[in-house]
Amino acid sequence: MTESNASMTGSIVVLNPNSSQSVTDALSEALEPLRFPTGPAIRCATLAQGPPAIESDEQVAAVAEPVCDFVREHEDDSGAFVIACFSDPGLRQAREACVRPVFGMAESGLLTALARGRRFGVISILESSLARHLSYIRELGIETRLAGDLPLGLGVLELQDHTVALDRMTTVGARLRDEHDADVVVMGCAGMAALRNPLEEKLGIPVIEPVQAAVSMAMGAVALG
């Protein structure tokens, strides 16, 4: 695990579901502006049993499983959990789990945007991921605030080229912005994470990244007990 502060009590663990350590490494960089002495510690951590990437239903299954694993075995030592997967896979068993808050960084980001802006729009990686976001955007009920869904056509590990992600999230960020009337946009896929600045400098209005608002929300749960 990377991990901001010595002590462990209280400590919020955000788990990346999937295997690759890169994603991982990119998201704890982004949460460093969080990180301060007397906050509490931020660790993430990597799921070795996963995938390198998450892109498929399946995948997001499969994780459930072993990530409620990972909340039962840190429950002693940890605070609060964020489980960084725009799919939010296994958030209800692992609330089920343990007594910790667990926080999912799609449902996060989500409710941070209704905070930011009239209508949101969300950034996702592929076609494919459309129909799961629209599920769970209805199951939350807020489906008459979604502006658009759109995909980048890049899978979870080709978000790593920077250059090019940025690019291709400039262009889909400002289709949402200007076709959809999006006055928020909300990144969906953790491999994004490290692209939040440029990406908002670029288009000019609030970009959530939703391991950020997750692990915001966490350490008011852990802070106010």
The other form holds:
Number of protein chains: 6
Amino acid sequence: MTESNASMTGSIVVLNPNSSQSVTDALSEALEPLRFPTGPAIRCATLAQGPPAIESDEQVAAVAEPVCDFVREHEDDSGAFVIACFSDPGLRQAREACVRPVFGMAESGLLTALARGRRFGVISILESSLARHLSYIRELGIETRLAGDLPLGLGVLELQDHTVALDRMTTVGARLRDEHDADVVVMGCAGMAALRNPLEEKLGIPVIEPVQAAVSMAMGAVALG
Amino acid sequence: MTESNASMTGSIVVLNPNSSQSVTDALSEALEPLRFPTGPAIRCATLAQGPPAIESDEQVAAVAEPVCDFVREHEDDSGAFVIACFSDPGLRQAREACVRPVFGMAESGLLTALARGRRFGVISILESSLARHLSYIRELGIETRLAGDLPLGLGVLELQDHTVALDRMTTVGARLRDEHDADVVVMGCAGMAALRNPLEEKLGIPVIEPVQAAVSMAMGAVALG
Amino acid sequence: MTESNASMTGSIVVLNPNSSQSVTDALSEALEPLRFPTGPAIRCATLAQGPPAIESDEQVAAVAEPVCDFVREHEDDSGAFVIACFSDPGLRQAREACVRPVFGMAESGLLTALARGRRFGVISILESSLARHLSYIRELGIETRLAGDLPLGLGVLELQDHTVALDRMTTVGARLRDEHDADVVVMGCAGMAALRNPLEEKLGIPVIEPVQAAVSMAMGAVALG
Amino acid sequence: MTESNASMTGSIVVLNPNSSQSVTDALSEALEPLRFPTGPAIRCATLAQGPPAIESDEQVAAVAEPVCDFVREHEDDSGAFVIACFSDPGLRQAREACVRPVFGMAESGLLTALARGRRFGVISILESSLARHLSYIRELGIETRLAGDLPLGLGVLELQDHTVALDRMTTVGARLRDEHDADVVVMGCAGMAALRNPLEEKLGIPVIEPVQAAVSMAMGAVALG
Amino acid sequence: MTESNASMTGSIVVLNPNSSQSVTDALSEALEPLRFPTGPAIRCATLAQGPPAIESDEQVAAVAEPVCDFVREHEDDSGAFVIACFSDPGLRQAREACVRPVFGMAESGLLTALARGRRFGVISILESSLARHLSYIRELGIETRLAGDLPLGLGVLELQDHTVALDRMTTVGARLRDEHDADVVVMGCAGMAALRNPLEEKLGIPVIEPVQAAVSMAMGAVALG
Amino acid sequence: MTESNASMTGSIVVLNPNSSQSVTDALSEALEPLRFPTGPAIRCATLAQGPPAIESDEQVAAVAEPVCDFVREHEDDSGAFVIACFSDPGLRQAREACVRPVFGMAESGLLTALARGRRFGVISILESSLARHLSYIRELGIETRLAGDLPLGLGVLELQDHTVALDRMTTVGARLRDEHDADVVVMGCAGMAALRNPLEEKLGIPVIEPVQAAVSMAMGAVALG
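The structure above corresponds to the form predicted on its own; please provide the structure of the form predicted together with another copy of the chain.
Below is the entire complex, every chain and molecule, led by the chain shown above.
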């Protein structure tokens, strides 16, 4: 874990449930603006047992148990947990498994969007995720607020080129805004936080980066404890 | 697996995702009326990797991967799968993992109830399952048809005494019928099939045993396939 | 009625509520794969008082009473009834009129689709039926699962040419799949069962023939009853 | 028909779909306050082919065709139709059958209630009607506004004693108001119009008499024609 | 106020909540067909404190208090109130502020549309109003009946040319009918009543002018009061 | 305004829309745990033009315009606004009026509850607020997650006695938890923040204090801005 300066029970642990340390590092960097001296520490961790990437329903289910093991192991020295994958793997299970508040990146991002606009759009990476997102949004009971969910249609390499990714996100975000009447969009992926500000500037409507949204909610829970 | 007499690709495999062979045996017996010579074979299997019982969200998630492994391994010699646990563990994942139709016991039971009455009640074993059921029913998009979901409040031992169990199910079913306006009830558990007929007689409204409902749907899929 | 080999109270009676015997014959043929020796008999009947075809709300209402007369007359020697018209004429009324389970072709087909995909499409014959379908889907409380309902726009003669009909169904089904995100489709008409298998092959997603779906559900009810 | 003084195409025809002339006479009397010189005539008619009372789904369906015949026969000399039975028998069908606006008593009463309060209650006569009402309210898409629907539980003779009926309606209306949070109630029956004013006075919240509500809506349609 | 011939407590007061007398005059003219000798008087008033036009959420909120002052001041000599602006400003508040029934033009128009078709479209003036309309329709709980809401995209001057306005309304209405499956449309603005009849003729489906709809509902409330 | 130590554009302004400075002072104290050196400043302001308390729909509407004036006046030296009244007066309007994010206490509190439990309960002060709350929850599109909303039924003086208030809140919260199946509750009022911790301890489920929830969300928006 990336350590930080606050007392452990006042800290927020952001768990990347895939095993890619580079993703965890990017998460940690994206959360830098939320780290205040004397504020809750924000520590980022990588789930060693996770797959390199989580892309199927099966992988979502498979990491639930190691996510639970993680929160059980760390609940004594943590104030709250954030699961940093847009499928919220193990979210419900982790809530059963420990007494600390557990926030899901997708859930928090979508709920935060509801506080910023009337109809939210989602920018997804993979077309194959859309049905899972829709089921989840329906399970959350907020589908009447959904404007649309559109895939980027970019490969992994293209995504890593931030100029290409930003261009494509802008195109997709503009479609959500103009054709689907979205007035707020959620970035449906982890690891794109660096693009939030430029994307928001280009679209002219709020853009929610969901890990940041989850940590923001967690800060309240931890500080008020 | 309990073998049967039809060609394998014309067979229905009912997977008990917990490791209790006695539950599998009870399932198989409950399905006897649906076994016809020259009809689809109905084979019942026990998931060796499953826990003795599935009672928490974490256990539900944890068996998804072995359920997927099972359907991948058996799809070549099976016509359809039924997952025989009221939490439908691994249902979505198994549908991604193989080309055969996969039916969930809860989903099939609830949908079949919609074809038998206007408002369905659910008789659950554990109070702690109610929130999970409600989320699932909301995810299925059928919550406007839900009359109510009530727990039996019986311990494991009491459940095994069928006289006690039937008495309690009748009381709970009557409450669903009289106080919640249910006109059909679903048995929210596997292993109670023997009580379906007497319960239906006592309540005077249709009682759905969900494994039977799932196998009935699977028969159409396999026979027409 | 087309007779069959099982005891009468163990039989399923499929009632074609229009007076066209050729439609009844096609129904009976489509159900052949579901007839197993010692399984429930599947008998098909034509409603003598029905119109040659049921195309308007008025005709839907008008056959309810003769449908009820039919089920009252035959309930002693039948185990379950299926009403084989996609408007489910007389379904509710028949349920009041007799003690046997009564299944509607549309209701059963739509519910079965919910067990095969996340969002269902409907392939309708007439554009003028769409509003009625939508009202019915809303009444069933499952409209959040509807992907879309599109008409074939074919005349009666063209429909009878199965090559033309299959071509058109494939086009419409592909639009439901690609533009409306349906991952399962329901054939919104009786008498097209012969096209189910080729259509499913062409579309690559499950295709539900609703009379078969209704009879499959009825088999469970009769066998377990 | 009870004749009136306006030109025929400017008139509203209120059709009692049961064959009881005494019910028609009571309807006509209840509508007296809405008859203005030079305003739309309000004529009341009895459906000769109707049953003495409409109490089952089967009867609801059975009168649809004679209702359609009636509106077809009278559309040339009528401006609008109101079907005066709380099950709205033949409403959809009559809308297909003629070019005039057709209003259903239940639909109009429920929609008018939505303009008078936030949550509506329904006072029904028969417990056996509740499921039908709920299906209809769901089909109308307004079930989130329903506070509750409670039966009077009175026999026909008791209902005819207006003192007894008013007492019972007051009790049931007060339960809808106090236990179900209704702030407006709809009288779920024809023939109780004389009790609307005293009931409203006793309950202190708006009481909608649905035939009056339907005729009020029809007046706009006819006058603006 | 434009005076009329009935007793004051039997009168309907239509309040234009903006300060433009020309709008009030047009309202009054549009309501002429609903004025019957001995029927409820229909008086139209202009809210002196209102802005010249109500176009933003802030203006909607700002007139609520003067609307309440108005109904308090006039409730002794009025039978019912109609607020004649499609944002229904002050509707809820006015219902708290006085004992008379208060009808909102948008609410009444939308509810009346539900009695004339299965799916309603809305023809709005400004694109910027669409989100507010959608929120309101959702608050009313009738969003499952909404076919679509499309803006005219005309400037104020163009709107005043009725030939141009009718042309554009016909185009937009036809899109609602053909692309969004609306079978009834609501004019989402005050002051266009003169175009209702020609628009209905051109579209071939019912067109609801919402002030007329509100007054029609109010007539019932006042006459039966 | 209570000043604080951060740069003005990085600050959160919490506006108490009633004119009671004592309420503002209590708000400010409740937010102390969220004030971090170098974190966003949290300044609390009293709306001079507000009424002493906001209890009716009319008052809710009436403060919208001065709320808008306030945010317009302060947007240059503020990073985000929080409207600190459970009716969210002027929330939509303020979002139109300025470019800064504006958070409503009720909206933020309810959305935060959705991230802490499956079904939320609301503890309201006044019974007369329940209908307004329900409309708002419906407008937000989250009513399927509502477990219940119950009033405290305490007078102003009793509320000020925190021992009495906590007792009563515990009783009402326990009813929401036990009879309505809430697994998270929202305090439906401003000024009770001091009771959040003891109430949460007594109930054993998360208790959301909505001003804190709104400020927590605002911190993310400001820090990331």
